[in-house]
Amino acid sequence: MIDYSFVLGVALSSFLICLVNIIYTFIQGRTDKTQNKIFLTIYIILAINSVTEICSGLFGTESFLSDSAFMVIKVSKYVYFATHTILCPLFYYYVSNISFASTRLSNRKAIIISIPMLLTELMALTNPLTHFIWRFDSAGYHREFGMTFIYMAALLYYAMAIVVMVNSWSILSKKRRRALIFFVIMVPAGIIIQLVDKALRVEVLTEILGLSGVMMSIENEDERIYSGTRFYNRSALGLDIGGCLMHNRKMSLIMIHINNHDIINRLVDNRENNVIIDMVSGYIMTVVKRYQVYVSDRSTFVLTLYDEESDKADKKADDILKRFDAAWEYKDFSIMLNATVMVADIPTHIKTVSELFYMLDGNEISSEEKRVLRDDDLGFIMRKQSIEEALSRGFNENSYEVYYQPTYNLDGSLHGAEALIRINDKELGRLFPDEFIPVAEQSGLIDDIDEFVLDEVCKFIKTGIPSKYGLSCINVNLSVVHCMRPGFVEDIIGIVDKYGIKKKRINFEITESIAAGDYEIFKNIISRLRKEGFLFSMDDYGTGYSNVNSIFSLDFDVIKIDKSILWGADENELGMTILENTIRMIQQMKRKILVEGVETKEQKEMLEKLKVDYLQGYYFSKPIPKNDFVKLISIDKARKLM
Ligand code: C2E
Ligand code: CA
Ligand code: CA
């Protein structure tokens, strides 16, 4: 026996749940997206469903139904399953959409999709007349053959759901996986109990219930949103175009760059984040809808187009470019922004995620001189897929190599030097650290080349030549992205203790340019290492990463200034002001100084006279091979220059 009440009481709670959480939607403004679009028909459906299950609750308890409630009772049947039918390829199509698999109706894979939809669809809808799927007569309510095809049909596009989902795991954050695990386990929860015991109707609650979890988790996008905007974030970034790519999506990106962003921050002022997306945000968003923008930094916009809008990309660039030629307005100012635009076709030009993240990221952006960047501009995005290809057979093919640059005293004497590694590749020739390092650190690969510079180092003080010719130690660079790797002590450790030579006659220069978050973990490794002996010097001091504060806690043997401070001095009066005051602050703070880049007598003289430490530079000698390093310091070329 059916319980009316109970299916009375059950779809009114179903559809209260659904009204609130429609409502709920409308207030967030969750509703401008293809993918809300879908989640509240889905929603509107099961409250429909919900309805149609209060007029069943209400009449069916009368044993004779009259004839308008009977009439009722066949209408809502029929709305039922007119639109229960479309619910699982429905949440196919939500699954495909957040997965960015294309599901255009252009599409001739879309259409054949839609068929089942559509036959059963038509078969719901023609009911009345062909009484496929179900009949009333005298003995009351009947199910026909045509049931089977509604049900395999809805099962049909669960699983593809399903396997989209599967396909797409790598590019669901955490928090999307949970709520779709949520829902794929709760509708046919539903099912199964109504099967059970058939008093039991809930399979519409259940369904309610899965699509909350999706409503809290997925709809709700405030872990993919850059905070402060209404764009979305880098991390939303990778994961969606992470499926562009899986699902062989066509679309084109344009990214802005804006190259003064500096200058902009400080003007304003540095506090307001989000200055330059205040001021541009409007315009942006009367070229793509909002939901088509990614802010990656501060200073950098993705916009997307998908699919057929991916045409118009070149022409949109264009037009950005041109109102870049005038001024914006923000607060009282009116400010010109100077952008480089970039277009970028996927999967033409962009084949990986962290290609697009290179291209973003790469420095090639501010320095070129044409600001739409397009087709052959990007090639560096293909030349850092060859480098990559270089660095990883670089270890088989012993393509790796370390050059010395050696390092002198004041009074000209030696005192020690550089290990500088380069690549000789077959196929693309000597490849220098500033191109691939970079590379390195985005693959993972920086963990290996620093420890054969290191192995090399030592095996090289283990022959007992550098401490012979009076070079006190060999200065090793790691990369911070290296140092904040789990086990990076021991490892290091490790090698020096192979060779048993002395932790003192190596020197780790680093240059500081890590998140305060991580400043605790960097400071710790520091100190370990400094207590098992080797010593540290603070690289590049100057270029913006550094900190003076640093010098202090994180206890630098030596500040190494960077060239560029150096060759400011030989510019104007202001860069010699900054040269001889960063000295004589580093002096105060009792530090030992070197300063590398010197490349002229009148440099070396100059900085005899502000009584640095320690000098390096093309002046005494560039980077060389080993071989020729021993050479060169026993015959001590240094004395003759003095
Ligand atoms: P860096 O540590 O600042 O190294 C100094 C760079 O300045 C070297 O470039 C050196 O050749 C160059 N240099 C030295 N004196 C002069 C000079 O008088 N004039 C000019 N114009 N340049 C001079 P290099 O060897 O191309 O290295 C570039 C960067 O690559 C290094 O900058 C360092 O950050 C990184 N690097 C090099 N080897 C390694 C390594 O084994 N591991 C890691 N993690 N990074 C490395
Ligand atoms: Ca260095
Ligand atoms: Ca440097």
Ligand code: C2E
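Take the two forms, superpose them, and find the largest set of C-alpha atoms that agree within 1.5 Å; that set is the rigid core. Everything numeric here is computed off the predicted structure, so don't read it as measured data. Residue numbers count along the first chain shown, from 1. First, how it differs from the form predicted on its own.
Relative to the superposed core, Y80 undergoes a C-alpha shift smaller than 2 Å between the two forms. Put the two forms on the same core and the Cα of N49 is off by less than 2 Å between the two forms. Relative to the superposed rigid core, the position of the CA of G282 differs between the two forms by less than 2 Å.
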Second form
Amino acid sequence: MIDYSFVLGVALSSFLICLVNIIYTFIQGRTDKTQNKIFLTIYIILAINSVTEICSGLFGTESFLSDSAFMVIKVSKYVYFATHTILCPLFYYYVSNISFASTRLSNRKAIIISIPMLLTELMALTNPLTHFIWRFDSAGYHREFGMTFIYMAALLYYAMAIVVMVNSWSILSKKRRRALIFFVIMVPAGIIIQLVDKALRVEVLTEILGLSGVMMSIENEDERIYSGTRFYNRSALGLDIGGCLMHNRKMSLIMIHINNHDIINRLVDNRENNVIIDMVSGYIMTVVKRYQVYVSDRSTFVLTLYDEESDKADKKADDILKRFDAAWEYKDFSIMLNATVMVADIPTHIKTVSELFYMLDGNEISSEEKRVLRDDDLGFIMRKQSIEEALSRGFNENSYEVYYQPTYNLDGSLHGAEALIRINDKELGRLFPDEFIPVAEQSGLIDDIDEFVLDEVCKFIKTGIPSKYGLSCINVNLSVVHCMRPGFVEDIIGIVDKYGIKKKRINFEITESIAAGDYEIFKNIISRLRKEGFLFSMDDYGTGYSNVNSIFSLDFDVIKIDKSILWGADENELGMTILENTIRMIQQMKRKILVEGVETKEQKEMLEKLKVDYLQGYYFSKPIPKNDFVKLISIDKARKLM
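Switch from the form predicted in complex with the named molecule, shown above, to the form predicted on its own and output its structure.
Nothing else is written out below except the one chain.
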């Protein structure tokens, strides 16, 4: 016996929950995306289903019905099945949309997937003529065998939705996963309860409750919104782009980076974090829709262009840059924003989410020559990421190797050697320091590289081979970035003490660029290490930053004159004058001189006349692996003994 008062109570509760949630969805103002529209459609259908159940509760009875009541019941059943039949297909489309799985469907596949929904909907709409699904007679309401097809189609879409969820699991946030699991459990629970006891008409109620969980966790996008804006945040960007990549959706990204953001925030003296966002948000929403905008950080915006829109990415990027060339008004300020715009296609230019964030976070994102970067212009950023990945895996894969380049006294006898790091990566091949050292400094890997080289040199010195063949010291390059790290001095001393070698066997080379500032810091570092017995050289003297004050302030044993000064002396008289005056000045300062880049006999003889102290260059030897270096110096010694 069906208790229609119970049916009425459940139906009224269901309708009120639907009504409240629909109103709340509109209050939130997030009804512009396709997923929002599908969600609202499902809720409206469930609200209609609730009304049909209310009609059943009001007019349903086991006794005879009046003609008008009977007509209400028949119309309610018709409306119920005509709308309820498409709920599972809509749920499948909803899951496909939030996971971006729908984007991989061709038009043909989309039509095929829609066939069961269209057939069952046609069955429901034509039932008054065919009575294929249900019928009324003098004995009441009866379900027919066509209902089996309705349930089979619903089960098919339900299973397809679960498959999409499983395949897209990695790109769904924890909240979305939990909400979908809750819905997936609630829907069959209501159906099973109603099948077990037809008097418990709770199918619609459980569907509404499950959908309420979806609304709270998925449709309520607070966790995806950048604070204080209507745009999406960095986490949402990663998940959404991950979904596009997983399902091979082609799209274009326009990335806008404000290069002078720090100056702007100080200029307006605003404690809020969204000064720039407040300025440009109105304009950006004239370029794309709200839900196509992501804020990676306070100074970087990402605009997503799908389908036909992606063909207009280059034109939009040029228009955006033109707008940024004009002033922006903010309160009482008229402000110029220095912007760099990047245009990248997925998956042509960006193949992983990590590549996207590397591109967004790259220290070289700005360009003086080009302010719209596209295609080949983006190559340097992605090359940097590839190099950083090679550096990271280099230690585990033994890709690093220390090479040695000998240095000589003027009389041709061996003086020492410079240790130089090389990496032979399995993917990128041989990399050279000029390319990977700047990347290592920016990524924080330079500390490990410097310490690896020092450790290898200490091992080599410990063997006694360098001493046996007359090397007074081995030069080890130190990064300025590494020197500034807390505990740097203690770490260096610890590595050398581990091998018990004399510290005067190590000559640290520091590039002259440190002379641009921070004299006192480096003076203290050098002083502490010199007290331990280490030697120091200034590397690359003459490359643009050096000045006399730096040489006096920092206590170097040797000044290494950059090869560009030597080669300039070969080109013209002015170059020769610069070389002679440079050498004379350093000699007057009582510092030893090593000249790099010696490649010819004539250069060697010229430097002998100028009475420098040490020579280094390809004329003697290029940098070579340790075993080859040992052979070289052993041959040199044997030759001198003959």
